[in-house]
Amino acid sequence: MKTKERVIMAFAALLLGLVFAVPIWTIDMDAPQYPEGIGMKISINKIEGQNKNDLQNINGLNHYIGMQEINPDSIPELKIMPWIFIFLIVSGLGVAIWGNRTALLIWIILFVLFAIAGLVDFYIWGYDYGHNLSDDAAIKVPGMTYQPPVIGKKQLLNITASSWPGIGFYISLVSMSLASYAFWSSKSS
């Protein structure tokens, strides 16, 4: 790889550092009892409410329908994901320094596989929370499940749940695109 591709790759790797400061996904809920809406910001190392009491309010709503409490401390992915991003940053910088096109391709493939695994894990997480309901729930609707969408909108009783990528997702997408550009650009090198 030439200097230009190495610089682009280094920038792509360093760009991932921003993901530590912004949400990677958001879930918003509109409900009559919360006219201003409530929601969650999901980052690579934490889940928090959009506003101060939102996570507490979401857990309160979930309790009535028998869903598990969303407790960020009990979600192992929030401890693993920062290390995945650190690995991508450090290995991406290593690829930029080394300048090896094959190593760059391997880095891109690993990044794509991590992204796919993350989305699959998010689906499984939502499925578990939305389907494994307590038998002691105050509100039971036969056949009703409460899995939020991975992406898009879904009506869950009187709540409209919307799930969308956050700024961290788009930063990751830009990083992956820059690395891919460096790979294809280096073809002529």
Given for the second form:
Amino acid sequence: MKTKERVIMAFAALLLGLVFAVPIWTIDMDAPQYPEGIGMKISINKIEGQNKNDLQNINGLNHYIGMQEINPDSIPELKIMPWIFIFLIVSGLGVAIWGNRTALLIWIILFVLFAIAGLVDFYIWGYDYGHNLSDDAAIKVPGMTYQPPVIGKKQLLNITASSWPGIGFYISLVSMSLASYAFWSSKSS
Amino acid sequence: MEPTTKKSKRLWWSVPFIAVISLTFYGCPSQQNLSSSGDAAQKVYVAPGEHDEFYGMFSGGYSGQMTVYGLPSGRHLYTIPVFSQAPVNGYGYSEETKPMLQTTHGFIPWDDAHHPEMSQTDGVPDGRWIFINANNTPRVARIDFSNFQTAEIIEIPNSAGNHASPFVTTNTEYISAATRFSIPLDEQSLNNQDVAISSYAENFKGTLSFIKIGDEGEMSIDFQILVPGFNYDLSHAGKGPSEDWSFFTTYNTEEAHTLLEINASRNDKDFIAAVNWRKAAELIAEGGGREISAPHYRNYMDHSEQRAKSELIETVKVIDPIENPGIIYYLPTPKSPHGVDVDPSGQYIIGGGKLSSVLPVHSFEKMLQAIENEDFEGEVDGIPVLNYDSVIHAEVENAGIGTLHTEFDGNGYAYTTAFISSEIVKWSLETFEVVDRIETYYSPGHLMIPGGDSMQPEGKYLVALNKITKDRYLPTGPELFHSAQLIDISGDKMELLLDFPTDGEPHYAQGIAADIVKERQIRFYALEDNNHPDAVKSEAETRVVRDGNEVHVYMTTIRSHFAPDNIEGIRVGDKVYFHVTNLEQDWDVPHGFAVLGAQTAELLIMPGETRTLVWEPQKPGVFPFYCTDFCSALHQEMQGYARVSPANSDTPISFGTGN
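Beyond the form predicted alone, can we have the form predicted in complex with its partner chain?
Zooming out: every chain and molecule, the one shown earlier first.
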């Protein structure tokens, strides 16, 4: 790896620092009685409402159908994910300093695997929230489950749920692309 | 030639037809000056989900409240409880709001509210607050535009019939409030005296009060000017060149005390009082004026604790014009003038001229000149009376009969209501001639153009506030809402667009561009900012506490249950305080609270708010309480029970939600 690739790789690693500041995924819910929308911003270390009290209000809505309360404090992933990113940043910088192409490839593969694992985990959480409903639910619609889509739009009773990647996800993609470019570019030398 | 002859022959048949049609429409007043219905409908149509262009803030008159309408649609948006108890949401019934209606006469649950007046900055309504007067038990209220709730009410001592009130100076330094009825005020103490009514001329006096407005809107009576015992009817502050002055109309300069309709209508001219409020304020700031005992209440909403508090203020300062010349002058004005209105430039002072055949327009410049030249035609109790011919600028001829109030469009025209001839008359501020007139249905009192009494009117619509309704709408028995008419004033000719009923008995109204107010709106109260001493912020904190024969229930609401919803241990003879905190933090999710046998109104609790209802159960048994506001699909399930045991029983206090 030449200096150019090492600088790019260092940049790719440091770029991931921004992921701490922005949501990695967003879920928006649309219903006639929420003319201004209601939704969640999922970051690697927290889940917040699009507006200040959205999370409380989403939980209020969900309790009709017996969905579990979304309580960020009880979601272990929000404590694990920051360490994964810290690991990626530190090891990415290490790869940049070391300049070893194989290490870079391993870093990229790890990053992709983490990303896939994250999406699978997100699907499992969504499945659990959507299917594992309380027997005390006031409203039970036979055959109805409320799993939000991992990506895209889905109609859940009166609510249209839209799930899309957040800025943090795109930053990760850019970081991954830069690292891949560094890998490809260093091949010629 | 031939074809023409043929054509005219053919048209002959239509002459009688046209004549009949013309006769049918002639004398049918509702067809006059009405733009074609389609046009009018389009101009007032606000599509579903769209917002009106203006807020219209209407006084409720004898409802004691203020009503909010959207213009041009005429849709009734809200009623703001001000001087009257409001069972609809518990205002004046709940422990938190009762102090708002405190006066030195005790708790007063009603009043007669006449004149909404918006706060101004640089002579333009700024959308911070709107003030309104209580006519009967003299008070002025301030309503906060951020939540459309009454924030403060101040009582005005040494006043009776607070009609000429509240009128704001161009930067909301003061609002003025003058007594309509003069009363026998003791010369030293200003105490209301026990004297013969027939001693009116000797003993009766009036006061003009100036209420100072603080940065946060807080009101305090800065000074009162002692004036002769006339009736002070209406007022307006000057603007621009005249901004240091306020003007008040008088009638009953005859000083009659019985059958005023005859005895107070004898003089050809009464007065407009011109008050140099700036000079009076300076006098007070320098320690002038006489401080007298004049207990009066100031009630205000403590926003942190979310409850109203009352404070008794012991004194006011009084200015006697005899000892302080240069503060007040009288401008002779025909005849029993009702309103007094100052044009947007601040140059002209227009008297209502209620019983006059002309509408008098005074010139501010000429007034200053006359004062400088000491061009006086007399003096009343030390107040110089200026020479009429020296101050009058124009007399508008043919301005209708029974002229009352004038507003302006900012394009050089004035609009005056004529009560007896039931019309609005448009006249030019250049030529002082009438240029257009339109009938109203029936007998207008005030009129309103958004910003129409400010330096920057929005001359698009005019609302006529009529005093008589009769056949305008589907009849509702003997008692009818008052009618209002929306008139398009954007063109040369006034055009009637819309006719709509208004709640209560609106007198005056004010309008403001919706955008100015919309951006200030609070949607709900943040729970973390709720410092009510009886608030509970979570279900974990809810509890029931006995204190002697008082039982305090600290309760929460959230869709769709109360916590606690089962309460035992209450005894007959107890006074039960339900302190209910609404834990919701979303727009438009109030919860209600009502309990069987409560001798008061429900509570309607906004998100983040705490309200208290007192219940004194009379009989043993189990009594349900429930949410009155359809809050969710499980609203009907939002209920609970309170068990009441006999007076001497020993049922222990217990409470919970069953887990």
